[in-house]
Structures are given as structure tokens and as C-alpha cells.
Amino acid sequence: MKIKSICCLGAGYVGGPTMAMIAAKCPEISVTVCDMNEARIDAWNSDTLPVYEPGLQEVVESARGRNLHFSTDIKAAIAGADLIFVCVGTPTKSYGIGAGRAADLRYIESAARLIAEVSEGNKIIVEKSTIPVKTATAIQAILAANSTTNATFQVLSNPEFLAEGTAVADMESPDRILIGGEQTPEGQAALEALVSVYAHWVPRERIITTNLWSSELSKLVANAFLAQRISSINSISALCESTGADVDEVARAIGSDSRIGSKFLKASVGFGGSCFQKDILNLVYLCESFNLPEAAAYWRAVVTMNDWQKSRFVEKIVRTLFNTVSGKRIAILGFAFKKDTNDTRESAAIHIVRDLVAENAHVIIYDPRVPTETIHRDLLEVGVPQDIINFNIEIAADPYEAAAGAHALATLTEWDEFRDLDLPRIYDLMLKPAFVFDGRAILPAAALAKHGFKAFVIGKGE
């Protein structure tokens, strides 16, 4: 089966960049990215993309208008596609059975019903969203029950493993592409059709094929393992601070062990992003559903450690500033969950700012990519009242504006520009004593001391 036309449902952080790369690498395939959000589609068609990734603008512009299209006409795109990627949101449920742990599949179900309604002929449906094991069965049941034509469907699992901030490079040269399909002749034919798309630029040995359930579970487990490493090193960062050890030196020592490796051993204020916490909680719910309480408790502890690291950081600020931050100006550098992205989902900064304003602090935030409206929306969603946002939150145009008159400064995102701050200028702008809380360990500790700062660096002794 040769793929000539692709439709993607969802124009977010996964759908937009992934489809742009496919279109750029497969000029003979027509790729249409669809979304009900007209403003988002307009942004994809403009010079200001809704998703920031280094190099993404160039990839989009290389194919947009040729074989890459962004549209709100979802039904037409589905009807004309051979292969349909489902890249809709799967947030953690906030209600009912499994609230706070299980994935909310309402958008997956809606997508499946729409596909069934307008499809004719043979269609390949590809799960790209992060979903629980056996979701493919639900999709197949919805398609079979709602199709009013002679359409036939094959459902594949093709989870994404992109790291935000390096997504373009990850797609250009991926560690692996994972595709799961049914172990039937039709399922294997569909699987090979998707393999042939990626094979335009990905070596065949990097394309792993499995059954559907292994593919679905592998995404959750990969993110859980990575998050586990971050929570593990963060637990050690607290021990390092108490003993005088240096968490970076500990990480380097254990990371040189080939059995462990060096990746995801960077201590910080905690992991964020759209996947790690959501996928771990989903894994917790799966374990509970299959009556594996010990396994559920084990993975829940990873999230617990992540939450503790954030609250510990806030407590350190309050205690250091003479046990009160009421009325004090706290400069926050970075609001995105990591550098080189404008994504703030589950960012540690959201919870740290929330807890600081709960202590009546006046918080001044600077981030080079996150717009004011996103910051305000995120704080509202975690319970910060609008009047507190209006009076106790400021948005600065640069780090120096944020530091002006501040009692303390905290780095919460590892943006490269923060590594090159003019420290004497920052010191002169701040009230004295000038406290710095480096939640990403990116500022030069010796230089901070030299210029007169009272500095706390995560995972470092006093």
C-alpha cells in the first residue's frame, strides 16, 4: 500500500513539527495538518508559529504551500487521506474514576467517531498521542460501530519520542521509530506502509516494529524510566546539600558507569513538560487496575519526589530570606519547563511562583519565549486568583528589569542566555544582601561569590 496523502488531527507540539518533517522529507506525499482551533491554524500559516523549536521555522517554510498544508476543514482532509495520524490531547482525568491518574480519552474517541463518519475505502489510523495500553481496541470498536460505508481500517501505534527543544534534530536523526501493528496480513501491510514513509530518511535498522500493545506500553515506560532518573538524582541533590557533596560531581561519577550512563542525571527544581508526570500517573493507574498496588506505589513515588523538590526549593527561599517573603520582590528567570521551547505544561516554575505568591511575595518573571497570556493562564489554572496575578505578578522584558530592586533572584529554566548574565550589573540592581537561588545549576558559583551574592545552587553544599 503506497501512501500518497496524510492527514494529521491535532496541530500542537507533536502534530505540527512531526508532519512538517514528514512533508519536508517526503515531497511526493501531501500532508495536511488539521485542528478546530482556527487561531492555531492561522499561526501555522504565518511567520510566527505557535510552537517554538530551534530550526522548525525553516522546516515548515521548506514544505508549506508545496505539500504541507494547515487547515480547519477536518472532514475533507480525513476523506482525502490514505493515512491519518491522531495527535490530539490525552490529559490526565480531573474527574470520576481514575481522576488524577488515568488518561482522559475523550478527544481520541471524538477523533475516531469523526474518522468513521467521513471515511471511505482503506484507511490507516495511527495513534501518535500518548495513550494507555489497549486504546487501539477502543478505536477499532468505535470505527467498526460507526462507519456507514464500506470503509476498512487498520490501527497502528506510532508513539513519539521527541524531546522539546531538540525536536527538529530528534526527528531528523531519531534514535528509533517505533511502530506497532496487528499480527495479521492486513495489519502487517499497514505497518509496512508507514515504515515506507519513515524510510525516506530514517535507516531501516532504526525502525522498530512490534505488536500494538508493546508499542503503546513502551511510550509510557520510556517516559517513566527517564522521569525516575530525574527524581533519583534530585533526591541525591538534597543529600549533597546537607553533606557538602556536589551533585554534578556525583552525577559525573555515576554517569561514567556504562551500566548507568550520563543522560537525565542533571539535578534541578524538578521535571515538567506534557509527558513525564502524565505518563507516570497513567502507569500508576494501569498498575492499580491490574491489582498491582506495590508497583503503583513505586511509580507514584517518582511524582512525589518531583513535587517535594519544588516545595523544598520554595522553602529554601523563604527560610533564607529571614523566614518571610511577604512584600519582597522575587525575580524569576525562566517559566518554560525547559530551554528552547515555549511549552510551560507542568513547568516547575508554575508551582514555585504559585507557592511564592501564597507567601505574599511580589514575583517578577522573565522568559524569552513564553508570552504573558500563557503565564497568566497557567497561574490561574493552579489556583492563583486574578487579583493576585494583577497585583503580585509582573512580567519583565529582560533579566535586568526583573532583577531591579529584587530581594532575591531564582533561575528556573536553563536558557543559555542566563549563563552569560552580567553579574556585576545584576548585583548592583538588587537589594542587599543579594540572594540567588539557582534551581538549574547554570550560574558560575565562584563568580557569584566573587561578586558578593549570597548564593544557593541546587545540589551543592553551602
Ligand code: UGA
The other form holds:
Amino acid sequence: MKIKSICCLGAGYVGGPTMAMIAAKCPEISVTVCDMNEARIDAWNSDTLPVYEPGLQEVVESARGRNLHFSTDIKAAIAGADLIFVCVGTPTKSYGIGAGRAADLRYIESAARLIAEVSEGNKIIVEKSTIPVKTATAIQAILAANSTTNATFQVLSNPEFLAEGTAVADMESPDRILIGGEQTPEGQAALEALVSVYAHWVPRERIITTNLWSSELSKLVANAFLAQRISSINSISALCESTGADVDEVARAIGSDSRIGSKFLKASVGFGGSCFQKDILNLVYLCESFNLPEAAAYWRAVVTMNDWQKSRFVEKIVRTLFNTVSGKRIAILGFAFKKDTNDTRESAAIHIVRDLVAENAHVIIYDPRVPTETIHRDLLEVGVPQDIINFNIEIAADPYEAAAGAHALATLTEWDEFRDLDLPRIYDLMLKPAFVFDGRAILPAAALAKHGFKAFVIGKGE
Ligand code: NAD
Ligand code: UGA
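For comparison with the form predicted on its own, please write out the form predicted in complex with the ligand.
Next comes the full complex, this chain leading.
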């Protein structure tokens, strides 16, 4: 089975970049990325892509118009494809059974119904969205029950492991590609067809093949383990602040043990992003569904620790500012959930700003990539009233404008440009005492002290 034409449902943070990379690496395969969101498709066809990722523009431009197309004509793209990636969203369910934990699979289901309606001949359907174990069974059932032609389907699982901000490098040289398929001759043939797509640029030994359920589960487990490391080091950051130990030194000391490893041990204001919390809650729900309450409680604690890290940061600011921030100006540097992305989903900054304005603070936000409308929308979504957004939130054009007249400044995203701020200038602009709360431990601690700031650094104390 040789793949000549690929279609992808969902032109978001995963669908757009991954398909652009496949198109760039496989010039003989036609790749069409579709979405019903017309504005998003228009943006993919323009010079201002809807996703900010270093290096992405070049990858898109290398293939767009040649063998990479972005379209809202979903049915035509499905009909013409040998292989269909499903890259739609799988947010946490906000209603009914499993609300707040289970994955909402309505977009997966509607994609499967559409595929069944339009398809003829043999199609390979690839789950790239992150989904609960056994979703492939549901997709197979929907396809079988709704196909009106003699179409045949093979469902594969191929979860995506890219991280935002480093997506291009992650896709260019992945640690591994994971593909799960049915243990039947047809399932294995479909699996080999997808392997041959990635083999255009990924060494064969990095392409892991498994059964469907191992592949589906491994994605949730990978995110849970990564998030668990952050919650672990964040729990230790609190202990460091109380004891005088330095969390970066502890991370270095333990991380040089090759069994532990050095990555993902950076203490922070808490992990954000669209997936860690959602996927852990999904894992918790799976454990509960299979009557494993101890396993569920174990993984839930990773999220509980993350929530605590965010709220104790706010508490630290309020207590340090003489137990009140009412009417005080607080400069926030960084709103994205990590550097090098314009994505703010589940960003720690959203919760911290919400809690600060609940204390009547006046918050001035600067982020190099996040537009004002996104910040306003995010705050509205977590319950900040519109009049508070109008009167108590300001957006600044640079860090210095944010710091002007501020009682305190807090770094919430580790943007590189914050590492070399003009500290004497910031100090002059701020009210005194000039309090700094470094939620990412990125500012030069010695220089802060030298220039007169009263600084609190996460995991290091005063
Ligand atoms: P996203 O919300 O950015 O994009 C999903 C897109 O799917 C939306 O534009 C939506 O309009 C579209 N869509 C929904 N139903 C559709 C349909 N029937 N046909 C065509 N388009 C449809 O989401 P995302 O961040 O790209 O995440 C997608 C999936 O990938 C999720 O399951 C997520 O957990 C997983 N994932 C995300 C990342 C990441 O870094 N964001 C990394 C790995 C895995
Ligand atoms: C994460 C995983 O790293 C990807 O492998 C996965 O594909 C993706 O989720 C997904 O499924 O969506 P992402 O959320 O884009 O990727 O970014 P990460 O680099 O993992 O960072 C997540 C959050 O953890 C950020 O808020 C980051 O600032 C925080 N973090 C990360 C820390 O606080 N400390 C660290 O040491 C590392």
C-alpha cells in the first residue's frame, strides 16, 4: 500500500505543523489540511500563520502550493485521500458524565461520521489527537455503522509528541514516532504504509510499532510522567524556599544521576498548556473507570500540586506587599504558557492574574507574542468580569511601560528577552520598595539585589 494522498482533519497547533513537515519531507505525497474554521485556513494560506513557532514559516513556505494545501472543503479532501489524520481537539468534558475529567470526544465522533459518509475504497484512518484508550474501537464502530458504500477502513494510533515552541525541531528529529495498529494482516499493512511515510526522514529504529491500545495509552502516560516531574520539582521548590536550599542546585545535583536525567526539572509558577492537565485528568478518569481509585488519586495529586504552586505564588505576592495589593499596580511579564509560543491555553498567568484582580490589584501585562484580545478572552473565560478587565487590566507595549509606576513586577513566562532586562532602568521606573517575583527563576538574582530590588525567586526564597 503506497500513500499518494493525505488529508488531515483539524488545522490547529498539531495538524498544521505536522502536516507541513510531512509535505516538506515527502514531495511526492499530496497533503491537504482541512478545517471548518475559515479564518484559520485563510491564515494558513497567508503570510501570518495562525500558530507562532520558530522555523514554521519556512517549512510551510517550502511546500505550500506544491504538495501542501489548506482547505475548508473537508469532504473533497477526505474523498481524495488514501490516509486521513484526525487532529481535532479533545478538550476536557465540561458537562454530564465525567465532567471535569473525561475527554470530550464529540469532535472525534463527528470527524468519524463525516469520513464514513464521504469515503469510498480503502482508507487508513490515523488518530493523531490525544484520546482515551479504546477510542479506536469507537471509531471503528462508527465507520462500520455509517458507511453507505463498500469502503474499508483500517484505524491506526499515531500520537504526537511535539512540544510547542520547539515543534519544528521536535518533528524534524523526533525521539520516536509511535504507531499502533491492529494485529491482523490488514492492520499491519496499514501500519507499514504509515511507517513508510515517516521513514522519508526518521531513522527506522526510532519508529516504534505497537498494538493499538499500547499506543493510545503511551501518549497519556508520557504527558503524565513529564508533568509529574514538574510537580515533583515544584513541591521541592517550596521546601527550598523554607530551608535556604536552592532548587536549581538541587535539580542539577539530582539530574546528573543518569537514572533521573536533567530535563524537565525547572521549577516554575506551574505547568500550563492545553494538554498536561487535560491528559492527566483523562488518565485519572480512566483509572476510576477501571475501578483503580488508588492509581487515580496518585495521578490526581500531580494536578493538585500544580494548582497549589500557582495559588501559593499569588499568596506570596499579597503577603510580601504588606498583606494587600488593593489598588496597587503589578506588572506581569509573560502571559503565554511557555516561551516561543503565542498559545495561552491553561497558562499559569491566567490564574495568577485572575487571583490578583480578585484582590483588587491593577495589573499591567506585557507579552511579546500574545495579542490583547487573547488576554481579554482568557480572563473572561475564568470569570473575570468585563468591567474589571476594562478598568483593572492594562496591556503594555514593552516591559518598561509595564514597570512604570508599579509596586511589584512578576515574571510568569521564561521569554529570553526577560533575561537581559535593563534592571537599573526598571528599578528607576518602579515605586519603592521595588518588589520582584521571579516565577521562572530567570532573572539574574545577584544583579537584582545589587540594583536594590526586593526579590523573591521561585525555589530560592528572598
Ligand atoms: P486545536 O484546537 O488547535 O485544533 C483543532 C482544530 O480541529 C480546530 O481548528 C477545529 O476547528 C478543528 N476541527 C474540529 N472538528 C473538525 C472536523 N470534523 N473536521 C475538520 N476540522 C475540525 O487543537 P491542537 O492543539 O491542534 O490539538 C489537537 C489534538 O492534538 C488534541 O487531542 C491534543 O491533545 C493533541 N496534541 C496537542 C499538542 C499541542 O502541542 N497542542 C501536542 C500533542 C498532541
Ligand atoms: C507537552 C509535551 O512536552 C509534549 O511532548 C506533548 O506532545 C504536548 O505536551 C502535548 O501533548 O500537547 P507542551 O505542553 O507544548 O508539550 O510544552 P512543554 O515544554 O511540555 O511545557 C509544558 C509546561 O510545563 C509549560 O508551562 C512549561 O513552562 C512547563 N515546564 C516545563 C516547567 O514548568 N518546568 C519544566 O522543567 C518544563
